[in-house]
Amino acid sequence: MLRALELARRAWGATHPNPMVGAVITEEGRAVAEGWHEAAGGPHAEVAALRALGRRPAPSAVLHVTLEPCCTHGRTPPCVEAILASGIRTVVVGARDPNPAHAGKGLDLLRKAGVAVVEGVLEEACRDLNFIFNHWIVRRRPLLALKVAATLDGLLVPSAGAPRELTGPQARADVHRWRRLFPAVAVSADTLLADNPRLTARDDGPERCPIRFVLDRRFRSAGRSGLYLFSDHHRDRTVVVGLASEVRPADAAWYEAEGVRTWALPGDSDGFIAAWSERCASEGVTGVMIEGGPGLSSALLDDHAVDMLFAYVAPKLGGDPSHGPWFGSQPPILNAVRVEQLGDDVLFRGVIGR
């Protein structure tokens, strides 16, 4: 099960809208055959594996996949189907499929078949790997993540004459990482003029740019020159999302002659946030990485806005007292925690309670 996740990861943020999975097929406790997911519409990772094998299993063959098989047609037939077809007599699972509509039902399927089930294997980091998708299938709206890079006591900016980034490089590269794993990354415009950001993923491997969100409600960015988001070879994936009422018709020329989408959303400054992932949904955006400043951030946590928070926390105190900390009226509570240690920084990953 290991080495099925280690397969599952080579197709990090490419399945979107479906999961990551790894399937291995063993013989006599060797592995013979595997297969991923590379991409929505391949092959799913255990008929990958099948074909991999390109003979009919040993009876001794056993597969090995991070996520319960599909029991549906979609984009292609059931993999249960295909498992019962190979003879394979064994199958042992991560974690069961998140759907209600599906979940534990392709696995009753096979037991029916009379195929040996087993279930649970690694389960906690098989189904941790496919958070955005579970939260999606499940909730129908996409995971909103926030994250941050702060000072032990929480502050986001650095205090004159500092250097820029608060986190060292293992941890700025974390964040790229995590850019590449996310469909779209989001700022505030307040972000966006005061640092200028790329918001592309940089770390191993070709340059991916997600969507870029910019959260600008009165849509203040039209008209300014010299920021990447408006001006690199990815600009038609930047989105400057602000509310109907305040777009005037100079500021929506101005973006559509730079290459750059808007979407005008209705209501007003209190729904804005609800608004947006409302969209996000309608247009198959399943997960988001908030990249907040203090008041951003300080905003969507008093609100409940964000889903989970990825929080960098560097080993040193002081930055800009001005701008306040990152945490709002109440730090939230987070369940789930994950705690991974980034050079001198510490990175805190958890679903926010409620």
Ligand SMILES: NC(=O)c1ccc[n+]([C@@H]2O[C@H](COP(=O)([O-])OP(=O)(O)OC[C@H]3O[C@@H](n4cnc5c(N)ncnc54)[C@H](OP(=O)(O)O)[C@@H]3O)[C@@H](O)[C@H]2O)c1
Contents of the next structure:
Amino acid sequence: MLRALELARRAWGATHPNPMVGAVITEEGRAVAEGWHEAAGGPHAEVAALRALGRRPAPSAVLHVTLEPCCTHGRTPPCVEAILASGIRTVVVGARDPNPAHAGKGLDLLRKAGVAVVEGVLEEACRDLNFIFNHWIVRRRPLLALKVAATLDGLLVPSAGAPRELTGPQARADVHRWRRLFPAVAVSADTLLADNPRLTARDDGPERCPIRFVLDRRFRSAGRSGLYLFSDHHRDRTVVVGLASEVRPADAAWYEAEGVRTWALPGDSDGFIAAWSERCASEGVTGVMIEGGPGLSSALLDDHAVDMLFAYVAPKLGGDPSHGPWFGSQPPILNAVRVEQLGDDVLFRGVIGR
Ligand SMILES: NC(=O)c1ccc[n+]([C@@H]2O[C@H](COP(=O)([O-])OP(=O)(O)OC[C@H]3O[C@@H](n4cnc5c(N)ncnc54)[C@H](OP(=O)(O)O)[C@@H]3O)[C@@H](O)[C@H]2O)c1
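For comparison with the form predicted on its own, kindly provide the form predicted in complex with the ligand.
Now the full complex is given, and it begins with the chain already shown.
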């Protein structure tokens, strides 16, 4: 299963809206074939492994797969059918598929057909791998994750004259790894104007550009042609999100002329994030990492608008306190927390409790 997880991760960020899945076929305890789901529309991991085997599995063959095999016709036929047709008699599964159309039904079908099914092997790791998919497939709205980099005393903005980056190279590389996973990232207009970020993943491998949202209710960033998001060769991946009632047509026309997309959302300021999330859902955007400054982070947490928190904490004290706290007036509770040391910094990643 560890190997199957490794295989699944080869498609990091490439399978949306589908999950990442890996599979290994063993015979007499030896791996004889492996496969993974490379992209939506392509073969599922189980089928890829069976194809890689290229022959009928031995009677002792065991299929290990990180996610419950599907049992419905999507863009590809159900994996349960492929497994039964192959003659494999033992299937070891990491996590159940939370998709209400599956959710244990695939395992029931296998068992009813006489296949031995072992569940829950490395279950937590298998489930965590697909936290974006797991959220999307049940709620049908994007997983919104807030990411901050903070000092020990909870400040997000360095003091004037201090180095711009709060965290070290390993934590920054980790952010790029998540940008490679998430279908989209977002910043406020203030952070865009202060930092001129590129918001691409530039860790290992070719540069990847997620959809880059600028949350800018009044299109205050219009006219700023020098910014990467409005001028680099990924600018058609930038979407400036405003409120229809607050933006000027001339500003919308400016973005369009630059090759940047805009969404002018219905409703008022209070409903802005909900309207944005709804539009994301209708466009099939399954998850967004919001790189929030103190103002936006506080507002999102106070509005209970985010589902997950990624907090990178640097062993530093002090910063610019003029922006106020980033965690709002009702600091959130974090559940299912994962802690990771990245050089001198620590990442706390958790689900925000309601
Ligand atoms: N350490 C970190 O992790 C980190 C991350 C990002 C930025 N930063 C730093 O933070 C500083 C900027 O911080 P900031 O507090 O001035 O700005 P910010 O938090 O990035 O954004 C504040 C803006 O967000 C918008 N906003 C507030 N509530 C909102 C809501 N409910 N829905 C949608 N939009 C909302 C408002 O703009 P509108 O009213 O115009 O819509 C507001 O002016 C920069 O120095 C930047 O370098 C640090």
